[in-house]
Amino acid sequence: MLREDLIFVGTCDIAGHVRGKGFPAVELPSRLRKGIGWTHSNMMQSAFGPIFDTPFGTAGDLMIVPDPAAEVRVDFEDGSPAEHFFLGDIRNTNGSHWECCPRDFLRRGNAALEQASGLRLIATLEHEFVYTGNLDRPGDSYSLSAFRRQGGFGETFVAALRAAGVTPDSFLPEYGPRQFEVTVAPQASLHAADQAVITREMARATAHRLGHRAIFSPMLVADGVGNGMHIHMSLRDAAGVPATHDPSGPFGLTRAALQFAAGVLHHLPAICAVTAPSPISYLRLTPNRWAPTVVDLVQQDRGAAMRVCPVFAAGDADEVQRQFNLEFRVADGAASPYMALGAVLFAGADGIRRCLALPPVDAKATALPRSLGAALKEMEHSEAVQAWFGPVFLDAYLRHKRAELDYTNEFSVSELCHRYAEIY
């Protein structure tokens, strides 16, 4: 059959969908350059599709211009169309970054830290779903038996990683009814967020052409487990040198790690609007879920917001402190991983700039937010996050959420769920 080879390229938005357009792949070259047409409302589509808010109306025009380094090109030698995309840019018809592009604004985060710390951040966004090919049946969790009958999906899932130019660490079933996980090597954060987009986008890829999906929704069921995207991170000196292990510091941290976490922590209640961004994110923050309900840092515990990972068999110091992270776990699929990764750099890097302490062991932990409502009213007070999106975008965010939140309000939990499975 006759075909012409198209390529399409977008960005991950305020919904965690990747939206954008296709066009012939000859034209490449000048759309390096000039990109494709887009306009400032495109931005409050939806997680369900239509904008039903926005402050731009129906005026103006930009461009989401593709960057050479986030390009995807998978051939999965079945048949079908390759998946040929790149990730890109939202800019002005000048050229210059509009102030509501998600990428930019991690970009923002990582400048706000350098400038903070000199320091860099390297992290890893893993992600758990459920792949619809699996059977649910009961004693499943992290079972060879799931690991069989998954069939060829994750070989297939695996190999599109590496050819899309992730490196992949591990897939595994999970702890819930058709869960699995998958976590890729760390990279500086752009690289990273990046990665965590092309990661859910060729799950879903694979999935796809097995006749199943791969679902990232936060809760498929109401008494169910959850899926989170846990951020896995550390800092980095300027020629590359690990700066997060302290052997003799508080949690085995170096100081500026502590003023780090300390800043996550701080501002933790505002942020996790943009890290848990839906009604069903605070479904599965709840207890006896192996999901955060507090603010707080603890050494390896997986119900906290942060955790101190352990090191594993480590042969000598070098390996200790390459291998020591953070985990922020107070992330979903629901977000996008630019806007939920720059949230934390922000918030990391004013705890350096400010030199904050963490909470003193003793005192209680603060709960987070219950609902998304709660938790966009904290964003909105927050003098800080003001000033990380500026007044246009975060008015921009704060009514895409809202909107969502009326559309919602109405549903049952049961039907939350159901709704939120069909779109992520």
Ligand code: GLU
Contents of the next structure:
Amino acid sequence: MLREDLIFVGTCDIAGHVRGKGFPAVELPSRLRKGIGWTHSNMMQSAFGPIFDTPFGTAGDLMIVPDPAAEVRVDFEDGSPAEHFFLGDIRNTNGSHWECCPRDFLRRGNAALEQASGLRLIATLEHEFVYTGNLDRPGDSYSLSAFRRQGGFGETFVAALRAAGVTPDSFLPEYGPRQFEVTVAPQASLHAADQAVITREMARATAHRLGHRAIFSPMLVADGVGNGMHIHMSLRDAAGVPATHDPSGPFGLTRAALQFAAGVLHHLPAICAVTAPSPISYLRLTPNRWAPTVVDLVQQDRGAAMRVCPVFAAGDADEVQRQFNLEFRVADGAASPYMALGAVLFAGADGIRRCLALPPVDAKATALPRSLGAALKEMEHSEAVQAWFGPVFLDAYLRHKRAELDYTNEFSVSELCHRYAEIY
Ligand code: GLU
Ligand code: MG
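Show the other one: the form predicted together with this ligand, since we just had the form predicted on its own.
Following is the full complex, with the preceding chain placed first.
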């Protein structure tokens, strides 16, 4: 049948969905300059689709401009159209960055870190998800049987990642029913967030071609096992030298890394509304789920909000330096990786700027907010968050999320899980 190549350009928005528009591939040179048309209220599309509330009305024009460094072209060689898309920035029509652009929010977080410390963040976002092509079987957690019965999904997914320029690190059956996990190689933070978006989309694209789904919703059943999005981070100086590990420092961390972690913990109740941004995110953040419940940094503990990760069979001190990383565990797949990593960066940078210290070891750890509503209140009242977002973006974000809460308010817990599994 007659066919012409199409390219999609989009961004991962407040709802954590990749949204944008397509154009004929032959138009790429001009689209790289003028992008595709977008409007302010597009950002207010809820996770469920409809715009429930918007400060922008129907007015205004913007453009999503493809970033040549964030192009994906993956041909699955099954006769289906190639996955050809760009991630991009939402700009004003004069080319300047729009104040509510999620990707630019992350860029601004990077700049805050660099300004506070001269350091940069290297990161990788690790995803858990449910692959519907597997039937659940008792005893399947981490099993070879579950690994085998996902059939060709894993191999095609890993090949698609590599073809998309993402270096796969591991693919495994996880603890929950039909749950899998994928990890990829770390990159500079903007690239790491692009790769997180691409990783989710390649999982979905692969599952779609096999007649199934990859579901990244934080919880599929009320009492189940959560899908986390764990953010592994390390600091590098301007010359690229690792700056996270000091064998003589508390937790083995350098002064800068300690202050960065202290900043993240300090702001955690407020940034939770960005990293764990759905009502059901808070079903995951409950006891006995290997997910965090309090504001803490712990050495090698998977129940912590921030975990100091182990170093595996390091041959020498340099390799220890390179491997050493911190893991932020209060995030899930309902979040835009740009927003989640951006918020963590701003918080960490503030910790360095203000020379914050970790909470005393013997102090009782503060509980994480128990609901999205509670987290949004913390966010709204945080002067730091107000400054990072600016008034327009903060108002838009709060309205977006509060409208989602209003919409889902009457749902039972099982209805909530069902509805979120449909959209993520
Ligand atoms: N599934 C857990 C979560 O929701 C994490 C399990 C693990 O440590 O990999 O974060
Ligand atoms: Mg895991």
